[in-house]
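Next up: a single chain in structure tokens, the form predicted alone.
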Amino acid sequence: MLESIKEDYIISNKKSWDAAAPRFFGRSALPVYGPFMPTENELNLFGDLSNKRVLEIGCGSGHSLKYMASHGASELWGIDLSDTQIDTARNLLSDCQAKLNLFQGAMEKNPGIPTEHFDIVYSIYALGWTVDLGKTLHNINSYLKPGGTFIFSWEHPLHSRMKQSGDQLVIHKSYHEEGLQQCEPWDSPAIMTQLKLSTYINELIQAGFQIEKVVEDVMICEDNKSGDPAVWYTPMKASLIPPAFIIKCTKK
């Protein structure tokens, strides 16, 4: 029963992000991991990327490939759940110099990416809307060679949990409470699992991963400190939580 209700969510979130899509062009790319965190430039997590196999869980628009691109690596692969996200992602890349394969298909499962082929995996503010983490983060393991790194941000579990009212901070959900979930900021139907850090850090090492770094940190800029506090994430509660995290590991 459990199997088949995700697979609903599964369509459920397609569709909604098919409609969505243009909206997101472009946003939460590489060289940015998520808002008011440091970007690539600043942490420098993936390193050379000269003709590196990189693969991207959640290819979206396609601009992070890009980034990968112009930044040496040989050979761009991606997925993601959106028919429409993979269309842009092809006109966008239809220049690059790099070998090209896109894949429209859940996270959750394979739709023909090679095992133990890629240097780096990686996920920009995707991972979360995977409805069956473990699935995910062992196809993830299995398609990298031994020795390789994952890298992915997401929204921090806390973020989520606590609702700004002025200039404060209320809980109003309970940190402890997982499990799959409507996402607040929609208004269609968007299904993602809500999950405390300890549970991301635990199944990474269960799927065979050595966590390297995990990145909490934030920047907040002179010129965007002031905000609607009706935004999802706004200056003032990044100051008091993070927004979002970033992990970097390693496959065993």
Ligand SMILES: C[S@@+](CC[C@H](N)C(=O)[O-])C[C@H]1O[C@@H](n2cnc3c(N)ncnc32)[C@H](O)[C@@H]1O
Given for the second form:
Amino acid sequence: MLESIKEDYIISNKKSWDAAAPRFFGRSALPVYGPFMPTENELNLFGDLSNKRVLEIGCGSGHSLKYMASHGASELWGIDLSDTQIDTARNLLSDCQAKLNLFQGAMEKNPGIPTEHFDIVYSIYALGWTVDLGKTLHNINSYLKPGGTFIFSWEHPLHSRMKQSGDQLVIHKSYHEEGLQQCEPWDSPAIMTQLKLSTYINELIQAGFQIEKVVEDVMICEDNKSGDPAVWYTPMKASLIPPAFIIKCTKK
Ligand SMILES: C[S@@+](CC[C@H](N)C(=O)[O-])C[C@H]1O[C@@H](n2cnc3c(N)ncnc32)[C@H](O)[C@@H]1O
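Can you give me the structure for the form predicted in complex with this ligand, which would complement the form predicted alone we have just seen?
The next block holds the full complex; its first chain is the one shown before.
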């Protein structure tokens, strides 16, 4: 029963992402990890990418894979739920020298990605769209070579639980509450799993990862200090709680 509900959510999320994709082209792509976060230029979490086989989960329009290509990765692989995103990524990456393999599909299933093949699997602002974190992390772990790296960024679990009211933040939902729910800023059906930070960490450990680093740092530029509270990410909110987080881990 739960499995068929999850399947239905994946189908409706695909429709919503196919329609919304043009709004997101290149918006959450390396070297950027997320809103008000330090970038890869500051963090250097990936290290030397030359000749690395890389796979992106929720590769979107392919801009992060393009970043990987420009830093010498030898194989570019990506999976994304949306046909629109995959078509755009294929166009964007058509002139890359590296071997390219893109799959339209849900991250909760393996559409034919080789196991124990990748030096690096990563996901930039997409992993939280999974409707089954355990299955997704199990797949990711299987794709990596032993000792391989998994890096992902996602919205911080505190962010949607706190609302800006004037110059204050108010608790809008319990931090303890977890489960599938409608993504608030979307007006079309968009279901994602609301989780706690500890759940991400514990599920990673359960899937066979060793945590190397957790980043919750915030960078607010001087010229970006004002903010409309109607906007989902504001500098005021970011100055009080992290809008996003990054975890780097290794396959044991
Ligand atoms: C914010 S975008 C990520 C953008 C990407 N980092 C880029 O560089 O363009 C989130 C992506 O997750 C994809 N997505 C949502 N649910 C998914 C699922 N269950 N499996 C695979 N991809 C999914 C969406 O289609 C969307 O392209």
